[in-house]
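The chain below stands alone and is given in structure tokens; this is the form predicted on its own.
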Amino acid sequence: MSREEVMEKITAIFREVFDDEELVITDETNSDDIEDWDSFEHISLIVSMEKEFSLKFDVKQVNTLENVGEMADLILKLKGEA
């Protein structure tokens, strides 16, 4: 899976979780950029990504992520494609 494919899936997850088909997600997107991104939505994002990519995140890994780009890199690493 390419990084571009990962970002496309991440974007689809964000659009579904935040119920906004116009939402634009970039590598730099973080919780400050999306008004409704609170702790509940954060958990929803993590669970949705675990399901979509068939993986399980370590809490320590997730807590160190600063933006969506780092999440994409982590997914590729966990999938053995980074």
The other form holds:
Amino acid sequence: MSREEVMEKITAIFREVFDDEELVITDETNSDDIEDWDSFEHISLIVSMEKEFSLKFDVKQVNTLENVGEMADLILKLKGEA
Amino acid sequence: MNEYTYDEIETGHTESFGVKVGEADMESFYSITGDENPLHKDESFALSKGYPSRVVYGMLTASYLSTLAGVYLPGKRSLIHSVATKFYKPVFVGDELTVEGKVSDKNDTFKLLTIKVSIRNQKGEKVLKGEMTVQVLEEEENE
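Please supply the corresponding structure for the form predicted in complex with its partner chain (the preceding block corresponds to the form predicted on its own).
Okay, now the whole complex, with that chain kicking things off.
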């Protein structure tokens, strides 16, 4: 899976979770950029990504991520494709 | 009150309890919410709309899902994240309801339970169906 494909899937998840088809997600996107991105929605995002990419995150790893780009890199790493 | 930990609950785990909806419950709900809609407050209005009597507030019926998670599944360590419900049949004062929840999925990363919920009346008819996501909080060291 390419990084572009990962970002496309991540974007689809963000649009679903925040119910906003216009949402634009970049490597730099973080919780400061989306008003409704609180701790509960954060869990929804991570759970959705685990299902989409068929993997399980370590919660400590997830808590160190600064932005969506780092999440995409982590997904690629866990999928053995980094 | 149950005190299940996350690890003690398996997919398929089911809890249920019974409750009878009384007039006092309707009054309490009205006192909290101020919902004076005549379908719930005015017997003649309810009859005029084809109901045999005043209809119990849908959200009062749904409120028993709080009991399900907070007292039974998982109980003490419950933190409800989401609730999605549909109402299938009206409930009336005096109805005896059975509230049931069954764990359909677990997320180990966040210790989340996905619980399929249903509420049936004394005739066995489904009055409510839905899904909850409930986090199981960590045990305290001094528990």
